[in-house]
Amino acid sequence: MAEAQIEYPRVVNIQRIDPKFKHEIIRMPGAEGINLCFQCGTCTADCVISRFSGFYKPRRIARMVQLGLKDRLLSNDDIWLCTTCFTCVDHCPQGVEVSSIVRALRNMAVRENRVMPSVIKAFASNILKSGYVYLMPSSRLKRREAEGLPQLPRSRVEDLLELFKATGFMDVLESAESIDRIELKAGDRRG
């Protein structure tokens, strides 16, 4: 029995297009090449995540940016599925940095929609506590000491806090809603 496939609207409502969106993306570092994408599909063919998601297809994402479908992109949690393995970038004949475009979309989603995966919020919180993404358990620190390893470098957490505040990330971090899970929808999995 064939698995059901998710259908996405084929008709685009002209009122839902943001003609400035592509230009917003182009101004972001690494995403300047979006206009070079000619939809060959190499990025999607090589993408590990695209095999498991009906929405997350690098080629589709690039085209949606080109068409100005900002709302559809920024409201879809699947943009957080990208592993930033850069396989799409490595194989793109035009040198389009799709992973950088996805990073730009994520940044816009956080800034405009105030949402981010809970794991990212946890990592940012850890950075503010210790300067590291991973909080080293005291048992591991003791083991390092027993093995004669040097102490881990100490971070100036107060400087990190100032950086978070100066960039506005502290406000975003405090106000952003958490996305606890990003799940493939029924019929979304491709084998």
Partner chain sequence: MADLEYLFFLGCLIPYRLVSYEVSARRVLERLDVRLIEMPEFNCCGFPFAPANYELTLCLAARNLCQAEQKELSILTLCNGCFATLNETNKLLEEDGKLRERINGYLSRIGMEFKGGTTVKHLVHMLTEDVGLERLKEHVSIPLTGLRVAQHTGCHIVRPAKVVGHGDNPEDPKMLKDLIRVTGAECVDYMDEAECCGGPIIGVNEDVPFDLTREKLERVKAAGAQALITVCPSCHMMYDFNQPRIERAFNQKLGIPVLHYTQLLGLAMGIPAEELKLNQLRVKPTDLLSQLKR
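Could I have the structure of this protein in the form predicted together with its partner chain, to go alongside the form predicted alone above?
Partners and other molecules omitted; one chain follows.
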């Protein structure tokens, strides 16, 4: 009998694996459970985003973290598609919080100065001016007064700047490459 042909369609290049990666992720709040994922696929089945993205499948993200595929994860814009609906958190039989793990991935991509959505950069610039992530036009503030609504509380923006610096966010704010818009890849979107 001829020997069966064995195919390995998904080869992981061992040189592209970062063995420290999952241990770094595990230390971030909410990501502690990553080792407990047993690949049941409940999260992917129930994830609103996995219907739209060929890459973004929570089960697959969990496995890629376990394997240490850091670059492939952090360089894919689709990790920014999670809506944080927390369905995966509620449904996982192992108590793994994929959305928190994805938050950890995004935080790491930002901290390593790779990418950041430009909308977050805009929010950052606004909050440092006013305490609010939107700049309220003066016409709107006048209308509040005219309608008898209380004045909007003010903010000590110098304190906010201090927190931006302390958490290391200030260092990456300008330099991380901006993501303006994530294009869905052809064939990703369900018909």
